[in-house]
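The chain below stands alone, shown as structure tokens; this is the form predicted on its own.
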Amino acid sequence: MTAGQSAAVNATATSFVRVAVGRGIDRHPEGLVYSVPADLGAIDLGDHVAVPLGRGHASVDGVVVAVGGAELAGPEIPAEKIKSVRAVYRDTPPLPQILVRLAQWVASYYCTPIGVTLQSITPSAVRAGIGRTTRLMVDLTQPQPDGSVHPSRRRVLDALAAMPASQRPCEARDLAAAAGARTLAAVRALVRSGHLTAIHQTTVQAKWRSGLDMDGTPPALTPAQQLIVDSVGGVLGSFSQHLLFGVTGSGKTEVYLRLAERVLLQGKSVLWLVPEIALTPQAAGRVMARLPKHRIAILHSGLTAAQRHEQWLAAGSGEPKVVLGARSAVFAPIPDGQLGLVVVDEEHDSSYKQDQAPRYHGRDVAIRRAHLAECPVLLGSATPSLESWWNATRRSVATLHRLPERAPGLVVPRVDVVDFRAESMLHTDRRVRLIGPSMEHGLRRALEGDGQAIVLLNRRGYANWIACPDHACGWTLQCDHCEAGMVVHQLPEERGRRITRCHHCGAEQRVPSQCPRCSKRVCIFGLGTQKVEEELQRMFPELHAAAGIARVDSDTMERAEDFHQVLGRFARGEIRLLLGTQMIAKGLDFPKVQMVGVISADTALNMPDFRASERTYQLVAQVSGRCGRGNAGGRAVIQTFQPDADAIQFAARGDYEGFARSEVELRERHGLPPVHRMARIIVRHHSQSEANRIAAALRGGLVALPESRGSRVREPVPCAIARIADRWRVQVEVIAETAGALQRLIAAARSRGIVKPGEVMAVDIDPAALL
């Protein structure tokens, strides 16, 4: 059955459907079979239904994933013992058939129950109908009934008859107003008498804010850009995978826009993914400016419930459109046969990886969706993930396109790597400074004129180390529920008051004044965005007084509207100095940014994760590329305790290919991704000994399977953070030569009950981080 063919079955006594219920049931990975009562009408693939579950016949929601006859149930269960579907939610739009097939692939590949996967696809706001309003529309009944009509009602009929055909049917309130009636009584009486036909029109309405205002004038394409547009544009209508490797400021977005124009002219839609909610306002502004005549649907988790419902319906409409959003937008309900191009911007970003079941990677799901839709997928980045680089340069499953130079008029920024220890950080006021002389000079020079600056520190809070000053005592503050330190946060509403917060479980407590062991006054060390903000406010008091400094991290940006407002003020020049975590390190394009400072480039370099060097390179290279996008040029100052680290040196030179070659050789020697494939299975239990026992049994069961031949199943070891939220964590890593070998082993273990995804066991296929 093709995507365009209907899978509907007429409800008869022998009609059956397979339903993926919204529960974590892993014993039936393909769903549960139900019969269809004749009074429910036709049921189609993707319909939302209510079905009974369990001995108590509790009513649960689900999605139809297969339709047919008794062959769905098989000979094992008598047809008369199969439970029946209770209801079909006709008000909730069914999922496109390709989306159902995509969900089945996600459930299988990422080892997640199909019901959990499908439940995560349709936003809860859509299932609940949030924002839905029903309007009473009326029109003249043809032919009109015989008999006299009261004069007040005749005025209503005459007012409707005088309206142009384009304005009918008319909303009942508008008709009453046009006829001079104060109430709807006359309109309702005419509906009852048959003179007016009532139409109940359901719509979803939400308050909405558009993207940033952008110039819609298209620049002339460079020869390199034109070559890429022609190459990808020449294979529209069939699946192909492309990697666009372009330095920061090289015009990758312009390539996306030109290709989107071609796709829309063909009557197809474009799915455009960005990694962060913070990037959606600017991306949406560019698309709206360049494609003002086309519909733009925006999907991400930062929208209100009503907005998500409204935009979900817009994405599912039949008109050609651009659907733009963060990771979850990969599941946008674009109708079958309408998707013409998938774009994954900043494809390297770890934000595309979901950290809860289903633990999918948005980039890889986007590739699969393009394959199912038979359209090209374009992955773009200045610092590609090594997986994508490997696929394009070694496996040849993707076509590599290069934009090695910045767009005309943009200057390559000067990058200075500064040894954090060599600069004088301790001044006469005895304060430890996080901003060294080199960075301070660069900031002042940029801000003295009309320039702007960005300062990055990928660590929120005020300080991350609370300890006793006596080394003989050795006490440090740790979370009571996690094997992790607490982070000091300054409360904005109570200046001077501080609390400690665990960034893993959210536990909070007051900052202790004395060591609980020896009663000495505690010391607070470390760094965080709040501490840098405090230092910048002292350094630039006039700018602070004018509200020209803003901090962007997950503590200050709680809603999508917060991102819109801050980025809008930065674009207008009201904010001159932007400080934040990695969410400001990529994708943003502001021509007045002349200076970028990285407070500590090696915060992630020494993490116990084989991807640490790759993430460090990407972060430094990406944030450096935010400056030099105007005529004044730009400078980046990178502060680090490890100035000779390969990742930092390669990033300072802008030598991605040299870094990728060196890092891939290292991964190849140790048999790590992207050369091989990995699954990480985490056992979580309140008892440490029980967690160790389950993990040991898990490894034993995996090794004993015939499908494990040729794969490595490592010994169980505690996770880097051994306890989170009072649960001990032990991991078992599985490394296979190919994705197919890994899938066969995990599928065999799942079918035999060795791997049981759920509360105790979390399965992460292709993990993006090992913490």
Ligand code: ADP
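Since we're looking at a predicted model, the values are computed, not measured. Residue numbers count along the first chain shown, from 1. If you superpose the two forms and keep the largest set of C-alpha atoms that fall within 1.5 Å, you have the rigid core. What changes on going to the form predicted in complex with this ligand:
Residue displacement note: Pro718 has its CA displaced by under 2 Å between the two forms (rigid core superposed). After superposing the rigid core, the C-alpha of Ala42 moves by 2 Å or more between the two forms. After superposition on the rigid core, the Cα atom of Pro151 is displaced by 2 Å or more between the two forms.
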Second form
Amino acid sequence: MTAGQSAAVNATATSFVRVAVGRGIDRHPEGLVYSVPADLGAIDLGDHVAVPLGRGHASVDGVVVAVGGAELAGPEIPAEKIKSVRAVYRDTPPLPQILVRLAQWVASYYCTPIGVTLQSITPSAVRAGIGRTTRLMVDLTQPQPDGSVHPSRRRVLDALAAMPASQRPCEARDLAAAAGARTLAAVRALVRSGHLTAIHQTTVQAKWRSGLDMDGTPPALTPAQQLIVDSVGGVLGSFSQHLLFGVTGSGKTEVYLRLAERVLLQGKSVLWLVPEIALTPQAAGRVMARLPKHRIAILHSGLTAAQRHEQWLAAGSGEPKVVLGARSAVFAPIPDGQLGLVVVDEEHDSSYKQDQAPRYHGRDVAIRRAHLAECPVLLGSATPSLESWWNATRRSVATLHRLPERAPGLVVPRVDVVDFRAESMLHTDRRVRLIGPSMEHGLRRALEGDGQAIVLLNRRGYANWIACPDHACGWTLQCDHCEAGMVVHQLPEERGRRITRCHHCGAEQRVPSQCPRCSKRVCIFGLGTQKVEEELQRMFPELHAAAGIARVDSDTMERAEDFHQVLGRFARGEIRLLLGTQMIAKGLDFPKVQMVGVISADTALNMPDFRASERTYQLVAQVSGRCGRGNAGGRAVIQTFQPDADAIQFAARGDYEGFARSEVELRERHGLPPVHRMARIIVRHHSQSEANRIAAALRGGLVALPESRGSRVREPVPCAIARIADRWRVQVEVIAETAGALQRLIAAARSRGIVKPGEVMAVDIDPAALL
Ligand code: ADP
Ligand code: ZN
Ligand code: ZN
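Could you please show the structure of the form predicted in complex with this ligand, as a counterpart to the form predicted on its own just displayed?
After this comes the whole thing, all chains and molecules, with the earlier chain placed first.
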């Protein structure tokens, strides 16, 4: 960024601004006050500025979050102590005002200084001004503006006019070359003078479009779909919240597409959020194929810095568009007044919650954004979060729409729950098997025809537990830096060699052969994706030889691109059996998948978290929903040690409402979310006793506040993972009856210095996971 100087003196110049700087100063959580010298010109909310900071008056960049008079400073700060803004970056587009307000809400609600919040929502490439990779395409403006042009520019216009229509619009660089110009100066000048129309085409769009052969023909909507499109389409232009509860494959995406089309035709933009890993070329390609005339900006974490910058600028452009992206796209800089609809697909997905400050929930921020933009927000899921279900059924803040049946042509999968114990006991060769006879049978049937199959195991690695076989000894291999066991991984390049890795801090150790306490030979227990892969390879040797089996987890898929490549091979039928972690449980839509297997539903069920049942229901229902999308039928086999667990039984019957009723009742009885609201404050410290002391003082401070009346502040307890990367973790849970009561308590504690968000204290409002 370069500081633009403005010589214009504005007589009505604002005299004071509040600026958010990107440093975590919790003493000024709302930003720092500066005066504005008159020669800087008009300054507005969202402007990027340079300000002096600290004793050394070092120049730092920030964003203007409030403008006003001397009252901004308040009586505490003497006028002569207030420093002045140094420069305004006129060539960086200001943040839309709604985005500034949204950031302020996030900062306050999620207890994060405004500077940190703004820093985390603006891609660093944008802040650093990293090069754009947009290609400038140009075309002749019709009609051509009057007036004569410079001969060098005339040559450019003539060169373009001489090109066949199929070559237009033409890339600026090629045009300059065709006109014999060495630089783009003449082309740029013509764009400025209005003789050429500029069309910015981004490289990302080109990439996502490539290699996809998507059908752009829309199906006729079913009456149920039409009803929802009309209902939400009828209230565009003001805020309202909608929950679309539609079973997997019921045509929810079709509903979003129709509504998006309607909004675009009104000249407005759509913000469309999907969970990170559901943002596949398949999903993006479908949107692009169906809305070919419109601009689609795509934002997700797999982009390079330059691509991110480019997409961010595309989202901020003046034309109507769809901004499609994962969690952080909720902060896309769509210009004020342009947003017409917000869609949150798979709204239950826990990847919407950010696990570092600001610990925001993308869905809840999306609702807030729609509120600020005065447009509807549509949340969709086959397994709504109980928060959204509660809002739609008990609090009436959201309208519930249902799509109870699968779209025409799709069948409802048959779901079989099998008792893991009974199944594995059938084996007589003493080798413990992870794939029981029911699942094997199902896989064979699907694969012997021309079908495909998906096998899910929620745990990567080879095995997850290294221990002494002697119970009396009881030794297990733990991470040196975390209170967690090590996971065994097979090194692919060196067959047979194994290492152990900690999934929390990444530390590695060699697999010991002997128990360090009693010297017995260690045993490796448990299961991981690598072990299941080996078993599948033995079970289907021919398929394995033909490279028809693939494993997808964060060990094999380091970049989004790897994942997309595997999905492409699966779509083309080169891979027929896909094995993986929850990466493959959601969003995939492949008609030839006839069989889905869940190796162990217990991983989710046994989590030390009050949402364990909810997560299990979601997992089983979502993964089962991946099959039966063609006409060959679908079958899901769910292996579990707890076949009678409610979540599993309800999911096998596909009875979400029954599950929700029983689970909400339980949460009501225990005063847990969504009925009440929770904050979780985690104290982290290298010293265990210090962590305990700080947590105890924190709890004492909270209960002493009058604002805590009516709320429960629980005794400090060690977190489920009591130490990560050498820091001990102790948590204090706060449960209040309403969001408002919780906010008042936390705000009071923060202003008195009882709660200090930062390195030592992490404040998580509405926590999504309790590890
Ligand atoms: P969901 O998002 O609920 O999982 P999709 O919108 O992906 O459902 O629809 C599942 C499949 O059914 C897609 O292949 C889609 O093209 C198709 N589909 C959706 N609506 C209809 C319809 N009204 N008629 C025929 N096919 C449809
Ligand atoms: Zn560790
Ligand atoms: Zn031992």
